[in-house]
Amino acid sequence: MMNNDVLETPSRYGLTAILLHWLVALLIGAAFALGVVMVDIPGLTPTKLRYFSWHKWLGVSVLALAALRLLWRWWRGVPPAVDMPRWQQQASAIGHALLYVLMFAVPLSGYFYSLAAGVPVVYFGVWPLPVLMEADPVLKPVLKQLHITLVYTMLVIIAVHLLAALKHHFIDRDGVLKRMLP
């Protein structure tokens, strides 16, 4: 039996987190493009219906991988910084814990918006999400910019990392960007 972490060293991440971290990356850019397309097609339509599902589904499928990716990454640990200032160190601990929290507060704040909207969240058209609470016209508003405020709350930061990976790369090369590819 071939171990699916057969790539992972004290230096670098193991294939299961790598998968994990690219994965979840991918369907946040799905749920945010597909975000974006959704709001702006007017009335209700069934394509625009259809996207709404679409967006919870990957909203759920985010939640459940990063709990999956929290829970990896506690059992696993993660490699040893490489040799960098602490205040990047610092930057780095932050950035990547304002991450963990957005990945789990983005699809949560969407999940108890959809509910104060009163529509139940079916993942995948098959399992019915339990409804923690009735709708509330009151909440329902306050939950939507909390949502779109989180989100891009999580763009920003995700932009920081982007970049932050990047230097490391092309200017510092460091090998740090190296550690999470496959």
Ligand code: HEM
Given for the second form:
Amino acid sequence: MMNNDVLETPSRYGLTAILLHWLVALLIGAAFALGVVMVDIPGLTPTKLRYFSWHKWLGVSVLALAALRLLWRWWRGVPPAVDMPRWQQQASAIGHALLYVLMFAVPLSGYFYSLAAGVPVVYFGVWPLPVLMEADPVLKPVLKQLHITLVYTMLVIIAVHLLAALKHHFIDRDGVLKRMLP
Ligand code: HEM
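Now show me the form predicted together with protoporphyrin IX containing FE, since the one above was the form predicted alone.
Next comes the full complex, this chain leading.
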């Protein structure tokens, strides 16, 4: 992996990776909160429809930024793991890989669910996104369940990710959290 001293020093993440990390964290939190709130609104009110749109825009933004993050990671690399047991290094690598997979799988399942329901996604109400499949009443409930299952899987892994970061910060005091802060 390439490491350029200007943006990425060997011991910590660069500013771009840090900004992308916290922006994606914020957008996932917002998409999740809105998702939970919107599905609980009874009937088909204008507010509910607006929340559905916002939810989709947030989710599509997560997808685009996840792609950017992955490209950035391949280009710039990541700082080497701090001194910790081998099983923790492996657990961290698996956890991060799963988070990347879910940053794609969660928005994509929502996107295809929306298409299966016959509702094309118009990003920010301006840019129509590709209609990659026809409305499909058979796939619709399957994709809905897939979206929900993947979302709650992601929630569990994010919780572990968060607890690990806090353990490194407050118990191990090894600077792992600080290298993801500006
Ligand atoms: C990181 C991205 C995303 C997160 C965290 C997320 C999260 C959620 C959550 C928590 C729910 C409520 C699930 C429940 O019933 O408990 C939901 C529902 C939904 N999501 Fe997403 N979502 C994301 C991306 C997307 C995208 C990109 C789309 C479409 C373009 C989408 C479309 C939907 C739809 C249509 C529902 C309503 C399901 C129903 O009919 O009950 N989501 N999402």
